[in-house]
Amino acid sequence: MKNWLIKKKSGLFCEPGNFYIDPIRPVDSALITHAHTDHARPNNKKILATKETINIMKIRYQDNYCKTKQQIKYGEKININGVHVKFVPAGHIIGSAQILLEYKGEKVIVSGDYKRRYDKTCQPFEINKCDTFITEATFALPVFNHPNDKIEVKKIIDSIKGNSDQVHLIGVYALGKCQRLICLLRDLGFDETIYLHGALLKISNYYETEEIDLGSLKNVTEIKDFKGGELVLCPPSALHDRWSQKFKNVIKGFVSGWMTIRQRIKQKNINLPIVISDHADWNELIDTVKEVSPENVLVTHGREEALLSFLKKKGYNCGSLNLLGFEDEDD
């Protein structure tokens, strides 16, 4: 790794800029790639992030999200103690960004989490050339080849039509996956009211303020008698807790890239697995490295070994960054 980027206990530290990127504990100055809680933690003294990331952090953490905030627009370049910083779209969720750092003629991109599929709820991934590319590797195994998301969503619609006497209870992550799924359902002509667990409402309401139309949504508490045919979205953790016991005749689904793995489906007792990921799959990770065309590749938070082995065979100078504290269950 460049001698001006250092791995510390709190995370990836830019020494000349005196800031961390996605620190895992509170620091004086942090650049935040996106608002998922494993990347955007509370109580930093100062943060730099996109408007959407800052707003979602405020929704989640309220007054504890930071002491001082600074918004940055995509493509805007700022100078922090001689380090030129630019945020470019990562295509992961709303407001997500890759962070491009330029210092003494060297360019480094920290990818954060990213995906390459079209998603109307966020800006698409943008290719930028660099000397060193620090890439995530959540799905960096050849077994992961994400299917067409519209075909996967049609499985939900078809199941509702074919099982109109049952409630469909679908687990989705509150930020990004929930809103992307709703938009995909709407695009395929599903215009019925979608009922949301309370934990999904605030962020979905925020998406509406950003002019992302999610159609008719209601809190699940607004309906007392589920007769069948309803679609209810909830956090994955709620699929098997006490809250879910109110639904008597139910088909349980889970929307995640991990639904490729049969053992995960069995472990989570899922009737309707839907394979939709907000991360790049194996081929997309490789294609991204090729398009970015770096001299050096550092791989972090994921299935690092297979990707490193492949890239080394292709002649890349690469290694594992081994950053701690990033979860692989936010997909």
Contents of the next structure:
Amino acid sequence: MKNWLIKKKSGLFCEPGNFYIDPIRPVDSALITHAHTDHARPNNKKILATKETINIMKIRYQDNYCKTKQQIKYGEKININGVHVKFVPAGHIIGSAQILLEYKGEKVIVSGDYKRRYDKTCQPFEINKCDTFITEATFALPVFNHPNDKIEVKKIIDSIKGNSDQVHLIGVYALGKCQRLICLLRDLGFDETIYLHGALLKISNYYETEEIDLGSLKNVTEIKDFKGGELVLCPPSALHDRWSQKFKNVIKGFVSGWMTIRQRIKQKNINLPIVISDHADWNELIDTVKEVSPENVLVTHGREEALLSFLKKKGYNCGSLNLLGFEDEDD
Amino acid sequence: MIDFSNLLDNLLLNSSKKKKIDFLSDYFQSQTQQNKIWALSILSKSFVNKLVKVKDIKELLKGKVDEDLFLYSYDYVGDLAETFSLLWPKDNSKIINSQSLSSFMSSLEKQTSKDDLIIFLTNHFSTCLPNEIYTTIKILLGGLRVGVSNELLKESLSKIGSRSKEEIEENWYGFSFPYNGFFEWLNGESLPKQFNSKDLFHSFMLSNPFNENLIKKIEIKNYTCEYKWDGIRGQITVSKNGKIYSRNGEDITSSFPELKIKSDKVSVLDGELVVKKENTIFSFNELQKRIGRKKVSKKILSDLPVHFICYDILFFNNLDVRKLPFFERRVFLQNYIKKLNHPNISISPLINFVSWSELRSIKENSFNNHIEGIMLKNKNSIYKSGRPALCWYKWKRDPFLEDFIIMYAQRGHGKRSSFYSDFTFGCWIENKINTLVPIGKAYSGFTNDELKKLDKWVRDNTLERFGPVRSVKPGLVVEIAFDNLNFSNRHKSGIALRFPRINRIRWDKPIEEVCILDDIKKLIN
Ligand SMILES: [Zn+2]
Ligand SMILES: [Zn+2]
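If the one shown is the form predicted alone, what is the structure of the form predicted together with the partner chain?
Full complex below, order starting with the chain above.
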């Protein structure tokens, strides 16, 4: 990567194109990889993103989502002051994209967040060759080998069967994880009504307008007495706050890649850990770098040191792009 | 083995006592006799492996996992067994699901040398799931940390048969691996023939901490007062064999031969072991030199003679007196000690008092290197194991408070394993610009928010890393509370603190204001 893509206080900046990618504070012009709140923030003057990303930003931020917007389709090419811009699927959540930039013959891919597993709710990650690959590193430690998601989802169904006197309160990230989990449950034949915390319902309703069938959903407030055996989904932060105290006899679960680690599970007071992640695990990160086969790799967003140490030993020219403002998503 | 792994995970992830008991009793009800005895041995911490240590386990990963990647992973995960289990290369074609806990444990026991055990483990790890690898390492290195005390275990066992918790408690120490007849006895059969009920250890009666609110709640005239001696709690069983037990029921007779007393009639005494010579009780540090010895030399016997200060009596010449009230037991105790007339055994004297204010001054003036405060005992209380309410109270002297400087930090254990939560603190050696000397370690006493702040401070101020330990730039002052202090030639500083804990973090206090070593030494009377 030459000097046309640089790190600034507000985030990653493309000098000739005069735009930022996923800026952490309001800027004049922003390209947004996906709608998670640490990537898509309100109050930018102008945004360029996929239709789904823009729609979700609108739901989340209402009038503040931006001043002007421009939609871009996967695969569509746009020229911004001589920088060729293309969005391709990242497989992370609905509408999520890798951003391909080409300037004076040099190709850079900003991966955003991505995963390689099948996910009914979004298009799969697309491999593209480039000179410089900027990859996320959320789960970049060899201890992370995400298991088969069907086996994990079955744990929820089995637990509900085996503990039919208890309410199952499961923490899920409101955008992406929630809907993917519901689809997985439905695919395994779980037809019961699923109760959602208000924060999850808005986004889930949006998914339905995108023709992703989530089956019977109800707002938690629609029911007064939980008899036991119900499945309630809520944001992770609500698992232990005052809201959750209204459920008496409860099993608390959390659906996240972090649930691989016992001490994390214990710290969060989780009884039912479910390891499903919307990020690539260690092997997937490495395989992705191999397939993309870039000359340079820049690592950001997570546990960079381990991946850098590994890639260096494999002969990659690599470094850390310490972008601030990105949190562990599922935390 | 997977059943046992699942049991451990369920115990770890469910902190409610009721849930834990359910999981344990379900396990004991559903397993084979052989699995049960191994599970009992592991959970009660009586199974101990001495062949492999932490470093041998780490060694196993060499050549299989890149060393840097191991370190990054270990640093993140914080637990060796878990890091190892997640990093061990998996070969799904080799995984066997059917091995039981007992077949694994009995093959493990057949490995008599370290080399054999290492080969055995390498094969074993290649055939099992990460959870089982984790369990195996936890079994080998000890420290399950699943929140199961022996009390909880006894309570769970009382749910699966016809024996009450009290009955189990009473006979618990008479059974040991392979627990012959134990599960049959739980189901109502009589005790096995070879069962020795004479030398049994009886769990101690313990006290609850005193707090000022109790002054309004309890009737002062119902209580007696005696000193809380700073030694180690012990139980002398006078019997055909003659035994001395530690607080956990460990047989420590060989370390304290001067207290071994044989008799045809069984008597059991509860008291405190201290080192006492010519009417002077020595500090706890001197007692430590007597702990854990298999054989005691003549020199040590004469230099550091041990003395037993009796608190109570459980059996008086075959008579079980535990159901009698304290003041009546006290009469039996006085009679017994008088008749015994043993130079190394005496009675803990009762201290007269009439008012709370008098008690408070007795407590505060009890400063002495072998007294921690006072004990209040209800005159009518029976002897009951555990910490029964409203019976015995310990009222400790207010602790010393001193400011020190954080020098090293180590990652904690269990719940705190991803945080730096164990600290070595020190003070200046001579004047305030020269070097620091470590004084002690403290790991308790802060809230989770403080823990996070401290953790961040450590990461921002690290000088060097040695495995899980980091040395930090001198810069943070903490107020340490401790119960007592003494000279000690085992510590570089020459002093040892008793029960140091962090009382508060002095974010604002400059390190130059921390005292020098000599100021601390002056506190020793
Ligand atoms: Zn994301
Ligand atoms: Zn992210």
